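Just the one chain here, laid out as structure tokens, in the form predicted on its own.
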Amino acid sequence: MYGVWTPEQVRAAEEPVLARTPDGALMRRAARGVAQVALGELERRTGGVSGRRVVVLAGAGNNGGDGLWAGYELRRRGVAVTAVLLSPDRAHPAGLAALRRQKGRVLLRVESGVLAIERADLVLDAVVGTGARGGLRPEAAALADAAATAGVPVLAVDTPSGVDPLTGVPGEDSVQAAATVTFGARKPVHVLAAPRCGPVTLVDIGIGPELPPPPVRVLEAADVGARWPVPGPGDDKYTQGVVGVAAGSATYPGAAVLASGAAALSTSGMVRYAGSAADEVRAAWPEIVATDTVGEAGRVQAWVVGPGLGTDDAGARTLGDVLDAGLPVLADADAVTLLGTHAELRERARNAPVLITPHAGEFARVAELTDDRVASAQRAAADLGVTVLLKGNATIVAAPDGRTLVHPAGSAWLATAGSGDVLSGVAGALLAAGLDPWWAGGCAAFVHARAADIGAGAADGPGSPVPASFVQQALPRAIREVREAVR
């Protein structure tokens, strides 16, 4: 598990370190880290370093200074460096002087910069840092567009310029980085806009002891594997966790099959299905005990409710029955809509450990969704008194007590019909095994995303659309992989 800090928290942590170190020492340390990553990119992409061409897009202030000093370090290794100054009168003086001492080329015109980019092997994006907001200005946008058009990879310095560092929302014009180097700590943009950043390298500049506890955390495979329920020699089907699934309908029987099957594949001791799709569930999963109603289901330790359930009076009664049982509840899809339209159901949800798993449209039915998705999820969790898993390319899990996880998915394969039903079954199985809703949501999101990657490869090779059933079938392998990460 690693932490993510806001830009303001990182800047506050830098202040005492800056006060006790020589002037410019932190910038030089950061620049050396950028140069090392740039050298690695050149070697990997071109097979060498000496004589390769790098263009530095240098904005005003310290971010531009990082780029100029990185250019200085690259010149010392025999790289041909050209710096394009976007604000010549505000360029970092020491960094610019150092680059010129090493015979680096300096350009003041955007048109000349475009020509240099077209012949470059790598571009360093040092236009703006984490204090900036909004998209790129026209001159910087023209240079970023030139790199994209020419197919020249961009290494972002701290953050891809034009992408909001706090929310990860790209401006109208922004940089698409092939990789990013950041300093001291990861910032929200690195997990909320992971595809815009590419692989992120963290350079230690000595501020770690000054940082407060991270407001956001990111799980890694070993964290998930260590908490995944594994039966021991004394376990039986009840001690492993029995999950009830109230989902599906005559119109949407597939939701019941996907959610119930995912629960069965996620190391549940037993799955009990309750609903009108009982025949379809039995046909697909003979090991699942299927009945027509929640009252007939028997003993369970957690409920999954909502996928394909319907939002009519019958759906509302089913959700109410599940909530009144006082057991952990995973509420998804139609159950979220019902919570949004029935105040009494929202009140009843406060009396049980509840995890809701809305996508953006469903979330808007229960709370306000802004560009700051992390803050939106945190507010909703506190206001509703439930744990919120807000789906998206970056999935956010926020508990009522403020604990927050982000899972930066590496692909968009989960944007398919039925994939949310699979996630519901996985999370429900973890709730039944005793994980608290925050951990259940985070671990389920991690394994679900890994199963999507596996399923995408199985569909027709990497890069192919992946149906939800392939994600479901890949769950055992994904679980095995996170368990192996613990060893």
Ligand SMILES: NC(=O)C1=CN([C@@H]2O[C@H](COP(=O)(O)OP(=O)(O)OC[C@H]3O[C@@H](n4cnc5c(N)ncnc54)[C@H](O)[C@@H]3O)[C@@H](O)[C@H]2O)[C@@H](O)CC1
Second form
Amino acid sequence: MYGVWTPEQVRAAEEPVLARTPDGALMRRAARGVAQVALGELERRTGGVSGRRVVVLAGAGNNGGDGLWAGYELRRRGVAVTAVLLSPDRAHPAGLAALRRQKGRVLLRVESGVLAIERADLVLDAVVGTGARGGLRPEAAALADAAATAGVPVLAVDTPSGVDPLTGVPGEDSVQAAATVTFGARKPVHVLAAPRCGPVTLVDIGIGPELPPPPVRVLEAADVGARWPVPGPGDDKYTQGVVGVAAGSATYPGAAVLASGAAALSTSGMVRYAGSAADEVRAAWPEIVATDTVGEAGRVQAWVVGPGLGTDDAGARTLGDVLDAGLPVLADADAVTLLGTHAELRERARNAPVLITPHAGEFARVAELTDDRVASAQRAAADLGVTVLLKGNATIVAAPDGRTLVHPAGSAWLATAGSGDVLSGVAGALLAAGLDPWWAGGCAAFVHARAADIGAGAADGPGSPVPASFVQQALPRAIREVREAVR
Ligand SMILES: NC(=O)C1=CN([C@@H]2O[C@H](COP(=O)(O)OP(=O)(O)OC[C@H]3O[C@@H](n4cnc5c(N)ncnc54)[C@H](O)[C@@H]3O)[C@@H](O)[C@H]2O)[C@@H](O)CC1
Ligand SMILES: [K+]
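Could the form predicted together with this ligand be given as well, to go with the form predicted on its own?
Expanding to the full complex; the earlier chain stays at the top.
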């Protein structure tokens, strides 16, 4: 598990360190980190460093300063460095002087910058960092565009410029980085817009002890593997937590098959299914005990409710029944919509161990969704009194007590019909096994995304589209992987 801090928190943590270290020391440390990663990229991509060409896009603030000082370090290693100053009269004075001392080339015009970029091996994006407001301005946009068109990789200094460091939302023009070097702490953009950043290297600049507890956490394979429920010698099919799935309808039996099958693959023990797709579920999964109604289902330790449920009175009654059972509940899809339309159901869900798993559209039916998806999920969790898993390329899980995690998907293969049904089955099985809703949501999101990559073949190559059934079938391998990660 690692933490993510807001730009504001990072700035506050830097202050005491800046006060007790010599002028410029922190920036020099940051710049050395950038130079080291840049040298690695040059070596890896071109087989050497000396004489290779690097263009630094240097903005007006300290981010530009980092870039200029990194240019200075690269010059000392024999790299041909050209800096393009986006605000020549506000360029970081010490960084600029240092680069000039080392005979770095300095350009003031965008047109000459574009020509330099076309011949470069690597571009350093030091336009803006944590002080960014909005997308790239036209000059920076033209330079970023030149790098993209020429296929020159961009190494982002701290954050890819033009992408909001707090929300990860890209402005109209923004940098697509091949890799990112950040300082002191990872920021939300690195996990909310991971595909924009590429691999992120964290450089220690000594602010760690000054940081508060992280407001957002990211789970790693070993965290998930350590919590994955597996049977012990004393267990039988009942003791591991039986999950009930109230999903699917005559019109949408597939949701029931995907959700209950995913539950059966996620934990050992037993899955019960209750609903109008009992025949289809039995046919696909003979080990699942299927009945027509929640009332007939027998004892369970948690309910999954919603996928393919329908939003009519019968759906509302089913949701009410499972909420009244006093057990942990995973409410997805139609169940989320029903929570949006039925205030009394929201009241019954409040303060119960409930995990809701909306996509953006469903989320907007129960709470306000802004560009700040993390804050939106946190507010919704606090207001509704349930744990909220907001789906997206980066999945957010926020508990009513404020605990928040982000899971950046490795790819976008999960954007396929039925993948949410699979997630609900996994998370419901984990609830039944005793994980609290926050952990159940986080562990399920992790394994679900990994199963998509495995199903898509993206683990060993560029991959290909993966239907939800294949995601479901890849769950066992994804679970084995997280368990293997536990040392
Ligand atoms: N404070 C410190 O001690 C340290 C800061 N560091 C660096 O400093 C950065 C933060 O520096 P600053 O607070 O000076 O802020 P930035 O350098 O991120 O940006 C602020 C400047 O960029 C301009 N700007 C804002 N949005 C823009 C846009 N969309 N397009 C073009 N220009 C825009 C602003 O007018 C301002 O002059 C960090 O990201 C990091 O790279 C590191 O050197 C580590 C130490
Ligand atoms: K940057």
